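Read the single chain below, which is given as structure tokens and is the form predicted alone.
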Amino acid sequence: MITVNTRILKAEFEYFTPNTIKEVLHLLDQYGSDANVIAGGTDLLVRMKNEVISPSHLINIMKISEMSFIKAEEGWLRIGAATKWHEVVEFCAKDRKYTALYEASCSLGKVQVRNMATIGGNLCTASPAADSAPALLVFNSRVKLTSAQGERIINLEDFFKGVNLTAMAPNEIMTEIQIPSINNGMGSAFMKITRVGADISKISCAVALERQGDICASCKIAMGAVAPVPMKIDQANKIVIGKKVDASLVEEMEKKVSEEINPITDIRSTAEYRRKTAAILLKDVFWKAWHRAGGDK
């Protein structure tokens, strides 16, 4: 007899489709950690089928229009947490100040996935390899968390607490991602390495920088899949800030980043591969951002 795993949802759960954030918060207050919020479901449903999680209550937020928007106002780019990835791609294609986010968005799965998946869902899954995280980290992004008791805003780097762990309380929901206004002269880039196209990354990197001629005025670096959480690389970037950039200086950055990360071996790659590749990837992404800050495409 051959047993076939059809990956159907075997566990029973109560399903809700609220129309407002207020209704969502009421349900979260009522069910707390026994409930899961679902948007596009591209990750959550897979985890449910694989019986990694079995929520008793599922709250679908995709009917809530007030959670899906992209607005540039008052010094911030505000993105609703339920905004789908294809909308982020379309916006960033028009406003190329956000090039790293555009490249990260385009790398996230196939078109079918980007038509379903949401930016908030990618962050709330808290995967170390979340494609959106490095790009949002180098732009100093923050997130708004909302509960029935009120709102709080935290920096994105403080949101991730471990593999699939966040700073969000059981009665909270992420409602918004906020990116500070970006100077027109900033150059940014994102790249990732995968086993096959549209796969989750083995390792990813984003860089955002400003230059004054040959001097690096500012630099932010972030990487994914090199630690338990997506992380800012705080030591390597200090090597170039305020200095004339050349190949030898970038080599120093390469050495430092390999020391700073803490990769593991898993089904996608080995820790040794990630450590060695991190240096090469950083170099490629840095030079790409550097040339863009100088006006190149």
Ligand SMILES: Cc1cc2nc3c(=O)[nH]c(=O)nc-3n(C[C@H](O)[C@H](O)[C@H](O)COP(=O)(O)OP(=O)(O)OC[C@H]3O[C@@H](n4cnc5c(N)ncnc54)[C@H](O)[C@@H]3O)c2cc1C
Contents of the next structure:
Amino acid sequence: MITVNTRILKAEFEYFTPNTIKEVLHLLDQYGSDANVIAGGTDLLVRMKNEVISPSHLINIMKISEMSFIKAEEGWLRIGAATKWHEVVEFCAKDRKYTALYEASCSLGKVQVRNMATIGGNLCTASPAADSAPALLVFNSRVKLTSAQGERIINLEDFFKGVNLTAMAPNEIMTEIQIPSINNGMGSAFMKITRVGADISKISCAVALERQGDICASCKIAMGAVAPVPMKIDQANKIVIGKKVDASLVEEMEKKVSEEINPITDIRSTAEYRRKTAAILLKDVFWKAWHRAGGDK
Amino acid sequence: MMKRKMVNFKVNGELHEVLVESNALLVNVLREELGLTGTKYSCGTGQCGSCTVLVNGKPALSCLMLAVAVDGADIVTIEGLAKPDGSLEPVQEAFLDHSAIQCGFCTPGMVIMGRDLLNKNSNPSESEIQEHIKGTLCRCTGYTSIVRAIKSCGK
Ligand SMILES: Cc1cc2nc3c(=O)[nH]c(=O)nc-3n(C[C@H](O)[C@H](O)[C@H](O)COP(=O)(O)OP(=O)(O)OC[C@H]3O[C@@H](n4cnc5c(N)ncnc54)[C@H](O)[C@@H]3O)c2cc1C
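Mind pulling up the form predicted in complex with the ligand next to the form predicted alone we just looked at?
After this comes the whole thing, all chains and molecules, with the earlier chain placed first.
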């Protein structure tokens, strides 16, 4: 392995600070794949320091006010892609309905990182361990992608294509994340397992569910760092839907999730560890969400 | 050829106009151009928190920030926490009183994080302090006295 000097940034590039989305799109059309958008820079600059990538043009999107907002309207919670994490945390702390997103936001990095990094950057990096992904997936979120040719909205699960790969074309940017409004009876939770406090997840899990008494009316599960992309679990959850929930049914679901995921061995954990932990993590997150749907905080 | 850019920002209340390369990091500009070596450069990848400064009132990592990106910003470094007459601010005093400094390398970042927490929460609990300084690493592992020092500033 080459030793990299992270005290400097070796790469040379031209730097732009546009004020509108239109200007960004124009620059992207002009420079194509030589250009990279930079938001908080907490992923991108680390990758550039480590010489994983070396774009010749950087386009700063942090001065674009139309990309930084949180609005609840017409059945959707809309979050601008360049909205910083601390703003998401503050919003969710007030509006406690999006509990899984709140817990994921609070767990992301640390104070300093949340003051710099953006929600769009977390998704666009397309790390299998991106903490916001499972939380956004269980709420059926969509993302708005914009290019000079127009806009399109796609489901978040169709956005991730592989490790650091997304459905975005080189001339597209993510402008907005859209989360459907949440019904009052929904309970959700997010948890992750890390080696030390402020660390990338070894494995993460979000659950959002609705209850009718002891019956689980709906249940969505998503996991991070268990496959090349953040993954919506669509088999294990079926075990509890429409059924009277008890410990043995949840145990069946835990077994199923270990089979359904597709983890790898990397520097953070082995695949075997992830399969075992996935079951335990799901159990904890499921019951948390279950009790919340029943009215607990 | 890389274009140099003129950036204007306030550091510790003073306006600066600096000509920087587009790839210059804020930490290097603070230390090398402005001589403010209180801000430390350690891991370079955001893990350790030694390079923490306040940008527009919020703690941020100056090793992962381009100098060109802080054009127009208001920055406070550890040098800016003491009062103009040189007397220390309460968190700094508390670090001295509680011997919360070993090698001293993490201290600027720790003091800034302590100040930031106390600005929002005038009487933080031990666990709130731990959570707030979670991303600021002390490799001497002197956390106990650091947490005690910050806690002593609560009221
Ligand atoms: C110390 C540290 C701790 C961290 N801890 C965590 C953690 O616990 N959990 C976690 O998930 N992540 C963590 N991260 C990773 C990172 O902070 C997050 O992924 C963050 O949300 C990235 O956002 P950013 O604005 O900094 O992205 P940037 O670094 O600016 O961008 C990341 C990538 O996305 C692209 N991009 C950004 N915005 C857009 C857009 N609107 N449209 C198109 N492309 C775009 C960029 O071109 C780049 O390729 C950590 C990072 C550090 C340094």
